[in-house]
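Okay, so here's just one chain, in structure tokens, the form predicted on its own.
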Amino acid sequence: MSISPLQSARYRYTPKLPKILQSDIRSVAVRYGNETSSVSDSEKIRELFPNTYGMREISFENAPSTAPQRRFTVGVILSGGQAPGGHNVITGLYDALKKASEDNVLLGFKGGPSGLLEDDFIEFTDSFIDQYRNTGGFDIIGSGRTKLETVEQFKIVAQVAKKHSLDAIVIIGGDDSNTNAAVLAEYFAANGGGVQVIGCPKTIDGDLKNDVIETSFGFDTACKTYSELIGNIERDANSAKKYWHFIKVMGRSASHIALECALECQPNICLIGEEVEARSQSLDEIVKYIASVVAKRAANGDNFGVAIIPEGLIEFIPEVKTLIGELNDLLAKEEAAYNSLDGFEAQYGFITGHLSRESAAVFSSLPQDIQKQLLMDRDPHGNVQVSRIETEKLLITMVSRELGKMKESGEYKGKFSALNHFFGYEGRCAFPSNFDADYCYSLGYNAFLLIANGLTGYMSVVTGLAKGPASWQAGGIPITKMMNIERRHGEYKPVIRKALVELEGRPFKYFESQRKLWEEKTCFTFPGAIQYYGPEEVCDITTRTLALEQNC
């Protein structure tokens, strides 16, 4: 089979660990911290996960390990969307596992949870496991985003658990995949199934953080991957000076990767998420910002720029998220009733007429495209899929309006010609960054430290990410500690928290100081490709928002 000459070089890169993982595993040994809580809604949380609750945060440290010496048995899924990185997650896994003893085994369940309900797996060996090393995609096992979820379900998983005599299993998965395994984890523990569930952070939307998970692997290759992107077409639209860039950018329930981008490219105009809802901003007053930079913009002559917005945006303006959280809420209760109808005009009536009168005038008042998009099929959690609600084109319709009543009222005198761009599986199976590489091969290896330690319902967890791997620490975080209540499917249910974009936090503060300039003035910067091999300030780097987060 032919193979790229990349492809062929990153199978020889040899991905860094922390110290304390290139140590005999025997010397490894768990130091624990303090006992947990959840984010919120502790007591319920705690009357949830009775067995798994309040456990405490752990490191490890060289020191003698305590782990009873024996053979394992382990089982990993990939599950959700893809995230660059995801293949190191399972090779570190791996070696880990046979460095500690060659009769150690590891299964890899195919297409996601559903593997395990199926029974539908591979054995790794080593000239399997050697294609995949340093590369992108999921493609190894494949991924899904099947719920683990009901009683039925645990029981399937349990015997197919009994059935290969599994030890342990890694769910590899961003905040609702981590969420099935807080819950599966609880389930072995009050059955007495014997099996431990371990987690490993993945998702590009760089939303599954806390105060000890510095980053979830994915973020730093995707942000690169649009960065460069959005970089070419600002070198583009300096050189053609004609076109406006309305370039939309995935993160569905925050705006890191924006902001991110940003931090990188220095485009005219980003749009936060987090900061529209924190200033109740309406659709109407966003677009009259962006007209009016564009006729700053115009009034010295460049009729040409780039704007950013995350791809979650419309669920942050007020009245728009009112109104999707009733649809949502409308959509799985009146399933059937709502399917039974035949046409868009008679969906429309029946949407109007079951929403709030506030709800049904904004709904109304948006283009008959974007009603459609509203109302298309939800996703495996009864959300709307915003990802295909084309934000960007929206914008740029509104936009042009308000540039004509502008101009017939002479506060605008420019041109304003507008492409627009969603960049989004463009990043999502990259060939890993080194940073990503070495990350999450060290996320996997530091995995089965908390397996061979009887570890269960943690989430595997390396820091100080803004340093060198050499500097990294690793250890392990109780999965419950980041959980809180929320409403999904209309009912209220236990789940990861996401974490926002922090407007008092060290980036968007640093973004914030600079945007007046960015706006008015062409400041763009060009990240350029990832690079691989060379100095390590320019190919180990990591992500802006890391380092300013980490104050380096």
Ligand code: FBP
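Take the two forms, find the largest set of C-alpha atoms that superpose within 1.5 Å, and that set is the rigid core. Residue numbers count along the first chain shown, from 1. Every value quoted in this text rests on a predicted model; they were computed, and no experiment measured them. First, how it differs from the form predicted in complex with the ligand.
- With a cut-off of 2 Å and the rigid core superposed, Phe128 has a Cα displacement that falls short of the cut-off between the two forms.
- The Cα shift for Glu335 between the two forms, taken after rigid core superposition, is 2 angstroms or larger.
- Annotation: Cα of Glu345 displaced by at least 2 Å between the two forms, core superposition.
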Contents of the next structure:
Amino acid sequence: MSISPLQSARYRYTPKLPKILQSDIRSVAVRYGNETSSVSDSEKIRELFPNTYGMREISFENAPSTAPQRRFTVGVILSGGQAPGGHNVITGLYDALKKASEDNVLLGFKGGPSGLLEDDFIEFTDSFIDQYRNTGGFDIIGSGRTKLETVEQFKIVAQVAKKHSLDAIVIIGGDDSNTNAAVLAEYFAANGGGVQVIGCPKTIDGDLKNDVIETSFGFDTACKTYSELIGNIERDANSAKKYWHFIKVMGRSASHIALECALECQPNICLIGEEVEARSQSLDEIVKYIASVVAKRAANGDNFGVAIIPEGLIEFIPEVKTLIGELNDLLAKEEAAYNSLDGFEAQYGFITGHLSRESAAVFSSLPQDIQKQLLMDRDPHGNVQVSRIETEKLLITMVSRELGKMKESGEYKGKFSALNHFFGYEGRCAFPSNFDADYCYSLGYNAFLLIANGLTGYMSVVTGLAKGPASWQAGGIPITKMMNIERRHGEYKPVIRKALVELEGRPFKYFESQRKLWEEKTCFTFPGAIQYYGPEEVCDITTRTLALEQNC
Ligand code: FBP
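Take the protein just shown as the form predicted on its own and give its structure as the form predicted in complex with the ligand.
Every chain and every other molecule in the complex is listed next, the one we just looked at coming first.
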């Protein structure tokens, strides 16, 4: 198989580790910090996790290790959507295991959590793993969205673990997968299986973060990839001066990606779903806002611009959120009746007949393409697949209509020619930036130290990320510390709290302070392509979001 020159060069890249992880594994010891409690609902979470609740935060320090010297067999899975750096979590874990003892074994279960249930695995070897160092993608073992959450499933996992004499399972995933990792850890702790479970924080969406997880891996590279493309489009828009570009960027729920890209590229418009919800902005108000910016720029002779639309926006618009909630329930409850319908007309009649009056009116007001997209298959969690809803096209249609009205009343004189884009899958498997390559390798390496020290129900964490790896710290945080109780699909469940964009946080505040200027003037910035080799200040810097959050 032929490989690209960059791939060949990246094989030779040595990821940087935090100083403490550079030491001989036998001279790294656990330092126990404070006992933890959950972010809220602590009594309920304590009841649900009697064996793994309240454990201490831990960090590592240079001291003789008290970890028993023994042979380890560890299993690893990748769960959910791809995120750049996943391969490096596995290579970091593998290298640490092998550094501790050549006899240690790492098994990769294929295709996500289902690989564990089906006992579909490979044993990693040097020559196999070397082909994936510092590369993007999850193709090393594949990923999947099967949810690992029932006792029946846990029993199967226990049998598989017993068969392979697994000491530990590392789950690389987002908030839902790590929630399930905590439940699995509790199951093993309660049932004496002796299998440890460690999580690693993954998702390009950036919504698995809190006071201890500074960022999920993959966010940095994905945002840099989208920002390069957005910057290129901005330059094209400013050269041709004839198009408005509506660019939807991924992020199932939170708008962190949209916000980061806006901080990187300074577009004319960036919508933030969390703000839309906080201000209870209707679809009509959003359309009017965009049209007003288009008109303002047209009055200055600028019939061009760039607008960033977060993928999750649609679910933050109050009336659409209610509609989607009703649709999710209806399609789940009436699945058989709905599936027996023939053609869109029949589906439309059925849907509008079962929705509340208000939601039926919202549904009817949407263009037919969007109505069809709202009715497409749900994901395994029963949610609408927002990445398949063309919000950017919906907004172009509605803004165009609004500008037509404004033209008639003399409020707008200009030309509106709009193009739509969706940047999502383009960013999920890019070669990890140096930041993600280093961060992920460290997370994986650190996961082994947590295992070697007998810990379970912990997330591997690396902190101090806004500065270089030399000053990063490594440790572990009990997953139950990040949990609260939320209503999910009609039931109250313990889950890791998802981090939405904080409207009082520094990244949003900075954006808010600049956006009026960016709307009217053309202040585009051009981040360019990710650089892997060259000056540190170009190659190793992380996101504007982290820099602003950590005041760097
Ligand atoms: P994870 O939360 O599993 O990391 O996935 C995030 C994401 O990339 C979202 O941004 C997007 O909405 C979704 O996955 C797309 O899912 P799929 O890969 O199933 O099309």
